[in-house]
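Read the single chain below, which is given as structure tokens and is the form predicted on its own.
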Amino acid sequence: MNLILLLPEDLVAPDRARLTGRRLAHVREVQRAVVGKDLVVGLLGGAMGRGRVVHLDDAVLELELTLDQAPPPKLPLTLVVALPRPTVLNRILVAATSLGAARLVLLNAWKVEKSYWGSPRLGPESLREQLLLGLEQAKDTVLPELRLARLFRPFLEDDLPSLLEGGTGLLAHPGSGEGAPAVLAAPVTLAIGPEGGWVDAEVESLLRAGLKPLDLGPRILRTETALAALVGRLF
């Protein structure tokens, strides 16, 4: 946790916050804070700065706040990721958020098992928790926009055109032999398939919709590895 992320309900005054639970435990056990120590803090959706510890015991942490810094800018990036296995989903959410993507779309695909969509990890509270962890990791306060696209064709026809308008669309797919374009017009929409890859019909549909192929080489990568490698290459 590189940032103590404050929620609106943590504020007991405009310049004072009270924390319990996981964040209190982290401050006590990992940061080993004491009264008078300054911690890096940020208000969800707002400014960042420092929080001076004014009270700390086993039950509660109280901070005096000075929030005078803007959060880091988001990348002009929409990630369209075929819904991964539930055990991988949390890592994707944290990674996409910490990398600074402005928007994340979890998309259905032929090789996405139907059971994935019934996972409790897709519940609103579970999704939000992972996004918050990504913010804490990256020292950010602004959540990315998150969409769930359970139907491939309606997303392709109804949503993708507006995402691609005025920008660059890229389709990560092994074997295409295509590198990143020399010039990327922002915003960028990057589609990453399931670990088994897009099927041919999906590739053809995405290319017809305006995405350009992008190949990372002959190795087949895990989704979270491909995500980090692609964002690093493009930005």
Contents of the next structure:
Protein chains: 2
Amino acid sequence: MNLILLLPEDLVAPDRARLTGRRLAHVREVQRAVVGKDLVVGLLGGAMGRGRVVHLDDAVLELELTLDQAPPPKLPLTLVVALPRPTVLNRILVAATSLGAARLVLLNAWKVEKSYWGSPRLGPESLREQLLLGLEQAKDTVLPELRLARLFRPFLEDDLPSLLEGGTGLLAHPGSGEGAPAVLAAPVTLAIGPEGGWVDAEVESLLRAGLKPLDLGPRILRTETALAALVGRLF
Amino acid sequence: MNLILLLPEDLVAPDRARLTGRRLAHVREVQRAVVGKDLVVGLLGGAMGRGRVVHLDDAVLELELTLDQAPPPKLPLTLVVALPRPTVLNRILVAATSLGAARLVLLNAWKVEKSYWGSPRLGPESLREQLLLGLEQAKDTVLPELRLARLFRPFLEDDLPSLLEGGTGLLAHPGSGEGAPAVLAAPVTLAIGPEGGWVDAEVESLLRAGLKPLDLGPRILRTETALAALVGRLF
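The form predicted together with another copy of the chain is what I need now, so please give it after the form predicted on its own.
What follows is the whole complex; the chain from before opens it.
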């Protein structure tokens, strides 16, 4: 937690917040804050700055806020990721959020097991919690837009065209032999397949929709590793 | 497991391997192989190619081998990572190995808790297992060199100079404002700090030793995310 994220309901006055629960515990036990200390804070969806500890006990932390910094800009990036195994999902949500992707789409694909879509980790509370962790990690306050696309073809036909408009679409595709484009028109849409990869028909559909293949080299990387390496390469 | 890694003791003849245990289970249950099918295989430290299933039952898998491909080249990269929390260590070992780093150094730092060095995950068997998982993930056969540097200063004085010889040393350092160098002389040594970062004295020592600061931007990333993003950016 590199930034304490404040929710609107934490504010007891425009410049004062009261925290309990997980964030209180973190401030007491990990940051070992004392009265008078300044903490890095940010208001969800708003400005960042510092919060001076004005009261701290077992039950509550009170901060006096100076919110005078803008959050870091988002990357003009939509990540389209085939829905991963539930055990991997949270790491991908945090990685994508912390890297600064403006939008994340979890997409169905042939090799996505149907049971994944029934995971409790896809519940709105669980998803939101991971996105908040990503913001706290990265020192950001602005949630990425998150879409669940349970049907491949409707996403391709109804949603993808507007995402690609005026920008660059890339399909991470081992074996295609294509490097990253020299010039990258924003916004960028980057699609990353499931474990086991896209099936041929999916690759064809995605290329026909306007994505360009992008080969990361002979090494096959875990989704969260590939995603970070691609963002590092492209931005 | 994108490649089945064969150990020398698996070979019952130069072109024949017999597998049991974890790899047998994977081939039966995940890959659902049958007699006659070709699997992607590689000999630890050696060539890669295919293994045709010639026998398969509950107890043993026998493969006829054609090993005619070189493993992918390593990156001329030494990653120097402050020893992470045990729960994070395995992910970092797999990420570094799959990305193709030639060498990985786990280094002590002021903000590395002493207890981390006592973790069973630092036992040679556990470390080796994670490196093998990284190779199986990336379709590689060559283990990276792994060093444990339990003392910061001796590593800096005795080991770092030879790593840096003729190459480029970089210190991932949020807030330094320095981008990646335009030209990167290989070999590259890249140092990544602990959760909470390097302390000032460590930064000074590492810069004095010849590393150049490298700023990934205002976002603070988890170690494994930063590592992949940096490799994606630099190579």
